[in-house]
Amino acid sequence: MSKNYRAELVGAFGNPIDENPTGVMEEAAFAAKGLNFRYLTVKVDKEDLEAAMNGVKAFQMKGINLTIPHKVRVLEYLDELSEAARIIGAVNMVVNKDGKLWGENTDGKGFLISLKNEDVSVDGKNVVILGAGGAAKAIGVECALAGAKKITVVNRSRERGQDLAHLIAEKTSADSQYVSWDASYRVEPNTDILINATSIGLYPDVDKKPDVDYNTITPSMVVSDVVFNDPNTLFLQEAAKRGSHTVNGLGMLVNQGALNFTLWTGTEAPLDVMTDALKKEFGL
């Protein structure tokens, strides 16, 4: 058998992207599985996205991650979408299937797996989401598709909050409502799962936390944060003080990366290796 010097290529397109750590865990996973894959972290400006996506096909790449500002606009260059990606209206990863580009959004799926790993189910639960951006949208839709009873969207921008609540009500079987976030948010006592889907608390702003009346958080609630660096956020620390079961954002990051790995390679992802690689990278 002749030697093969060509590596299979995947990666990420975005701008800014210099501080995106995804390649660290994906490269560690490829090495652990003995796969000749390379993960390229590529700066792509908004106006160059079409050329970049043509490059995915021209270079016969296995797929690509999309981050800011490409998650929505990339849809016009894709051939197929998953059900969740179609509802969310955004993708964070693409698989090249013999020249046909298929888009998926693994952010929300990664979040659900991180809950499942903590023996937490959203089925029949009242879920409150702080924020209405891309992460909130992916998580809200996936929670609804997984059987959540009600999704409450808490957001400062009325238009974005109402849009997300309306999308969930229209496209899924879950009830939904928008709550204005113009003062310290008081968590309703019937809340089962409270999620910070904003970037508040992300490095370097580790001394910040969402404007919540933390005394309204109770031990019966599960409290989760999408922030992964540092994963031990002030938000989760406050919830833990009230006896809540807390779930940090590192699991969501690793799990969505693991889903991407498997979709690209057809191989089960080495979760422990990916988690350790990120912990080492973040100095945890």
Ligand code: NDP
Second form
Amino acid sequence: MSKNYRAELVGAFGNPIDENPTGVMEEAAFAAKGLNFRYLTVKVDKEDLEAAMNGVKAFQMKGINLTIPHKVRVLEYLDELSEAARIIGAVNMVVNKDGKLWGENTDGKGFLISLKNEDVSVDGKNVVILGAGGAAKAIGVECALAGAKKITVVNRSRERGQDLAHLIAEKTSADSQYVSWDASYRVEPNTDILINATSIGLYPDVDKKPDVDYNTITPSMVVSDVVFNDPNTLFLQEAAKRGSHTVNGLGMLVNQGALNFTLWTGTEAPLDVMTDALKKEFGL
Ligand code: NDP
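Next up, can you give the form predicted together with the named molecule of this protein, since the form predicted on its own came first?
Now the full complex is given, and it begins with the chain already shown.
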């Protein structure tokens, strides 16, 4: 039998990219599944994105992750988009389907799976999202597409917050409203799921937490954070003190990585292996 020395290639394009840990969990998953795939963490400047995407085709790569600053601009170089990616207007991953590039956004889907793994459904629920950036947008749109009743967007910058609330109300069947964030946010008692989708609390600012009146958080609420480094954020610690069910950002990270793995390889992802690899990397 002839040997195959050629590895299948996937990876990530971004800048900054040096500290992106995704390759650690994807490489661990390839090894666990005995797949000859390599995950390349590649620094690509804004103005070089077109050349880099042509490279994906020229090298016949199976696909690529996109991160800052390419998630929106890359749409110009794609042939097709998933429904969620079209609504969000940003992709975090691309699959090369026989030379045609298909874009998907797995951030929000990874978030929903992390809730589902904790027996939490968003169907019919009142969801409050702190933040209106890339992560908030992906989560808001996916929660709405998964049947959430209402999405409240709480954001410091009014324009960004209003844009996200309008987008959800226009493009999905969920209700959505923007609430300004110029004072400590008081969580409405009918809130089912409260999510920090800002970068507040991200390393090295682990002593910071979103400006919320934490005494308005009740035990009936599920409280989640997208920040994964360190996953035990002050925000989640405060919610846990009020008896809430908390879900940290590690699940979202691992599950979006697992979805990407499956879309690229056609193989079920070894979730435990990927989780362990990341925890080890973060010293948890
Ligand atoms: P963006 O830069 O797109 O958005 C940042 C958001 O945080 C904005 O809404 C911004 O508000 C808000 N914000 C930042 N600082 C403050 C502050 N001091 N006070 C109030 N609001 C603030 O970032 P992303 O959405 O891409 O990422 C957000 C977080 O999500 C990061 O920590 C990232 O690591 C994490 N993430 C986690 C993932 C996971 O898998 N767990 C996946 C993707 C991201 P404003 O609009 O006013 O500037």
